[in-house]
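Below sits a lone chain in structure tokens, taken as the form predicted alone.
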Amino acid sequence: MAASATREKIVTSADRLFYERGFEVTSFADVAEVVGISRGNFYYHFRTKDEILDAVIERRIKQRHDMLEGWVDSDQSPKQCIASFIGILLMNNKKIRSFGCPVGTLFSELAKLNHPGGPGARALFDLFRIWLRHRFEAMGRGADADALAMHILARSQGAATLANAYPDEPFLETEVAQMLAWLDAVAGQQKQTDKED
């Protein structure tokens, strides 16, 4: 296996253990056996388990911003950008009903341990804010769009962790359905406004 294929599937496996079981816990021989390389051929990619991290978190960010930009680049409206960032959720119903968002569970884990890392956690964050921000913005909420954002973030973190806790529960489908609704009256109130301008 190539050098930089072993490297992005340490890197793959460390992501997914991270979520699954936590960073704490995870050591780098539990990432080398899922990979299947020895330690020393591990420690040629990696030399601590903190730059793995910072490699796991340069990875989510990078899917993330694509996942949203992709969005943008296919002419979805603003509207429907932030219907498909709700829709997160339940796309990813069955891992945040097992482990948690994966994006707040890491952030808090970090936080807990007063890690190094917690700031980088945290910009995975302001990725969605910053994007979320800029879809409101575009919809005509330049005024409050940040804290429309910071909205759909703190409900969407809540309903995470909330279905989570009670995994057999119908509530992340209800919480989604309302988020879409509150975005409709969103939608609605700025239609409104600019019929009156």
The other form holds:
2 protein chains.
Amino acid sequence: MAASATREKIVTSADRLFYERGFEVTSFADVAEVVGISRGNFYYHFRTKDEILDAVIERRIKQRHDMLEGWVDSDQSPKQCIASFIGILLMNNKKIRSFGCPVGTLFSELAKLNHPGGPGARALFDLFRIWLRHRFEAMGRGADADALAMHILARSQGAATLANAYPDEPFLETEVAQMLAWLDAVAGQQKQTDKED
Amino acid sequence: MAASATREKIVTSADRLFYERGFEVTSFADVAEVVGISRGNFYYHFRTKDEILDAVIERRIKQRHDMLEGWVDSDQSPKQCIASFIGILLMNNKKIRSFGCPVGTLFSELAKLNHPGGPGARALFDLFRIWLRHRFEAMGRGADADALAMHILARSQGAATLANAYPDEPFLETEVAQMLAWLDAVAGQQKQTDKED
DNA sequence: TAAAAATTAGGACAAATGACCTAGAATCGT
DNA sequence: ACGATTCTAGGTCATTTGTCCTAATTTTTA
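Please supply the coordinates for the form predicted together with a further copy of the same chain, as a counterpart to the form predicted alone shown previously.
Zooming out: every chain and molecule, the one shown earlier first.
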């Protein structure tokens, strides 16, 4: 089999295991078993555990990047784009209820470990933050676009954490509705400002 | 030395290490070294790692419970109590920036591990949730008191996670101010309803 | 103070981990 | 077809982990 194919299967499986079980507790053997290869083969593709982590983070970044830019490239308005971002919570609600947010939980773990991959995990936050900031800027929010981006990021993180803690309750749906209402208010507020001009 | 004193030192140190490094990566040896006792002695007080975890969770619950009830027992109004809860973020802002929320990060880790201590960690959320619900009820919010409690819990969790990701920015202060403004709005909304009666 | 109980120290042990090595198998270019 | 490169398998190794045991020491009790 081509090396790239095996490598991708490893990264895909590691990505899932890091998400579902955590990075630290997932061992070489765990990933190898899921992929169906030997540990020795594993080591041919990734010489250290940190290398796998880097590859997983890179994969997650690319995946999220493509998703976000896909929304921009389609004919969605900035506001619709942000609504789509909020909608991620519902799209992945089953996984989020079971394992929390893939971005937030990975970052928290690496932060505690003081792991060199920590900055990479923060880059995932940066990706969303900057993208959201640009959407708010496109909505006419120059000054507080970044603050709005951080706010909606934080709301999403909190909703994911609580949904993980109380998976059997319709909390996530309620919170998403409130976030969309908040977005409406922000957009309306902007329209008012426009009228004043 | 009295057994209870040694035991308490163990729980105190384990509490800190579980918070700063995480539960899974903290070993018996780590805790024993910090406390300054032998691993053998350690085993006399706690026969399994899960027993320490239970003791740490119990300690955290008691500590938070006392803090919350202390606010209630003082002459703070329900609204002031909730404001004090929000203020925790600023009171512990240094630790939160470094290690995240002690409640949320522990819960997330145990949830991923499918650890038997998971429900105990959820009990910490329950403690805050029920206390907040009672405060909102005391503010005259019968119907949506629990939803408001969940909302403020989620906001706090999100704020803590993002503050952990961006520790060098004044984000936490901004978010706390917004949460207090939200609380004002909720209280004002209630006053309006009162007037209508 | 002497016996009994409680507490501590330090070592032992199997299992698991990340890392590494070498030899065989598959694939490819020529 | 055949040598060279790429890929894979399985084993080895030192270290760390949670758990457990026994002997020594301290504290309590009578």
